[in-house]
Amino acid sequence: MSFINNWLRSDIQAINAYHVPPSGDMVKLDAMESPFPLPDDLIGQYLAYLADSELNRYPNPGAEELNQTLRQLMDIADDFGVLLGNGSDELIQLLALACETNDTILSVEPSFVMYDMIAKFTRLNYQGVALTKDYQLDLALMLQAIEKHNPKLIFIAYPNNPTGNTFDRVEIETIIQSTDAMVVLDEAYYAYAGDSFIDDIAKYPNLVVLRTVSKIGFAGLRLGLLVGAQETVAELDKLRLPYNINTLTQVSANFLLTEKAEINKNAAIIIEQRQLLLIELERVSGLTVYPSQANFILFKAPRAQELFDYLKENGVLIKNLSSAPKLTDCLRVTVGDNDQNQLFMQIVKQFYTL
């Protein structure tokens, strides 16, 4: 047995690693990214506001600008605590360093792997709770998931991911009722749901909801947030790491987040191109199409591998789910722009045409 072998924890040795597949020069379309670039107007001024960082000193240790810049960009009521992550993922991870060991982290299935993941990384239980079959929440078999396992953390992704449909909002309120865990609302596609519980935080002393700016334009930034009520962020933000938000990130947050109307711009098109294709992908027969309320779109494909793998030699990089438990035979593709859209579809019907 090898040194690492010998010294590493069996559990960690038991799972694989997060993979990120090579994209190359594909039309990138598998990781819920915007396909919107910096515009060529903001470059050079974006630059110049860059130039004028201290890289030899050490970041804003409370980012305080920065949580300034957020709350107006998404309307955070000043009530509010806020505490920021690199990535929604530390923030999802920090939540978890939280509990006490074997405590347990329930949430839905399919839904986003982190929690799994985080929750063995973290000495934790983790339990699933199946979705129906057209991937609604089953609230009785929530509630006795509750009552059975006590967890400690609830997670809702809200749209859900992979499925990107949101939940029934009376549901989910009768979750948040139910338990003494904190409920965590991982509102990651908050941009394209028409819908939120930020506000609902006045409400529920145990609820906290999570965004991330990676969704709307800036996944480079790796920049997350946590918002809950001033007591619960003042607790947490002892689990935080020294100067966790680098100073490049909080530079270019503090530049290019107060875009606030070019961010809506892009949201409003990305929504309009779900729609379309929405319709585009119903029109192709043997093709089941979920409703989407993110910036993604779930779908399940007669001959799935092979038109992933067809996709890909043609130069476009889509999401195989088909393997994974509860998502047989489904492919993931994220919303672009509209000729993006258009190439994915043509590559599509000329699969199915073959």
Given for the second form:
Protein chains: 2
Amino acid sequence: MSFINNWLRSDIQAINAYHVPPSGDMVKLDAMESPFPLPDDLIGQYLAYLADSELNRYPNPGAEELNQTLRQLMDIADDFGVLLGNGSDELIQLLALACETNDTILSVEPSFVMYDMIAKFTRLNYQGVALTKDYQLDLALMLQAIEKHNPKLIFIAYPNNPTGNTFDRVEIETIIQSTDAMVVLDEAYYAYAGDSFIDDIAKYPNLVVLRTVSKIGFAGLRLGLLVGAQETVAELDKLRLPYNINTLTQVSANFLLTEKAEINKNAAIIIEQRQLLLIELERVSGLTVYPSQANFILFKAPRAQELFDYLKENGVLIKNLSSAPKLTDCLRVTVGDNDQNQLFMQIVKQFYTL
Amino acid sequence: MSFINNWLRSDIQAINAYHVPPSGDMVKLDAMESPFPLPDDLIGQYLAYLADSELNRYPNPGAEELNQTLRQLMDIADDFGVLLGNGSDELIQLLALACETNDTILSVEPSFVMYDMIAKFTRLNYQGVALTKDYQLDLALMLQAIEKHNPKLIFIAYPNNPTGNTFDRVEIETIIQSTDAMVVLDEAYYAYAGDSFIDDIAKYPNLVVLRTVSKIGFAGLRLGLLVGAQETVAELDKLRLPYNINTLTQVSANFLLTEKAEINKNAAIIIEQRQLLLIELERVSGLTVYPSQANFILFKAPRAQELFDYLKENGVLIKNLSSAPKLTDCLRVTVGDNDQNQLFMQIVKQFYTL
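Any chance you could show the form predicted together with a further copy of the same chain after that form predicted alone?
Next comes the full complex, this chain leading.
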């Protein structure tokens, strides 16, 4: 038996490493990335701006300028606090570390898999509460689970991934009011949704909101943020590792994220494309298409695995969820640009007429 | 009582947030940064290289190219594994998360403060073992502490921060052989030291080595690495958050860290400057200067706090450790370039002739 197998706790050994398959030159509609590259006329200015950064020095520890940039981009009120992380993942982990061992993280299922994974990493319990058959909150079941498991953290993705829908606002507010837990609304897809809980932070002291720039054109930056009451953020900040946001991320984001009009324009295009794609998918007989407030669409498809493979053979990569719990026969497609979406639809239609 | 004070565990609330004072336009000799900026003729090529990165896409999840770049820069054998983190801090936290709650991290004192901090963050015990009066390992005391506390992780900074010296190699090997713990040799300052434990990984399955590019000219990248047996790294990798190294860091490091000759040349200059600075400091009567294998020098100074303030008033920032445990009257100065070191020495001499 090797040293590490003897040394490492067995629940981590039992994990299969999260493997991202290489996508080569495929059209990537699998990871909720924005299809829009930086505009050419911006790249030159951006690089000139970056040229001044002193890479031999540590980053600005508080990243105050980036904090302001994000506040302006996302219209975050001055009296809320903002905490930055390397993607939302680092912030989910930080929240989990704020708990005591054996505290419980509660979320809904199906939802973002990292809530469960990070609970395991940080030695917390994880409790998943089933959504209804059409992926809505089951409020009675949620309240019952909260009563029974007394969670310390409740994660609700809004819109939810991988289902794409937003849950009922009144039901979410009922949950927030029913618990002593910190309720984390994960708004990774906020740019594509009609509603947000960010202003509700003023009303509910136990509410915090996660966001990221990954879905609005900057997945390569790995920049996430937590928004909450000033005093909440000040305390959580004690768990942040020093200099966690590097110089390149700070400088790049400070330049690129001030292009609010461009970012909003791109989001509007995706919302329009989502509507077109939804209509087109619904026209394919046999598919069940779920409503979406995000930049992806979940649909149930006959012979889902085969369709997934056929798309891949034809150069389009989407996400295959067909063997995941409660997602039998489901596939998830990221909304791309018009050409990508047309190509995707063409292959889907072709598959079902074979 | 506010929500967060009620919600957050009290040991975290009791922490004073790690505060990095603003350094303004001062000569920074406080943080072990390299004084050397990127060569002008490299910046243009670097930016051109960076222009091709697709920021709308997620980073390469495995960062394989960067892995190879670091292997070549640091002469890491092919049969060892390499795990990347946002600075060594993220890797120290990952190692701590691999433990069970209430496992013990053991280190020496004084040493790098993050071992203790991260033990707290991750709900582990921390045990510090005192160094001897002249900052050497107290082997008997170490072996006794290992026997008594049965640590899961032992951190030894080699060279040690903030003392600057390397411990006795034979004594370290004795410790590695005496324990079932994973022994982590933190070689952040490897570029300035005469010896390394990296090749000893082949001999000791419970040994891993941490390194970083922060002290060799790239503190702004926040890039650290753990080197260990392949199977050790493969298991620890399960605890790594997906896409933890962002695109900008990967692309920048892949370009900049291939400049091995330049990096080695700069390290050689610092080693030479360290020797000059050491001689100059020893000439100042009243100072006790400790030997250094790192890019900084620890010295004990009469009226240390006043000297620190005087340097600051005159535009030079060093690190004041004079009120830290076991470091009474001690100051730590980073070795800068010749001009910076001369300026520092001039102010020190001036202070003692006032």
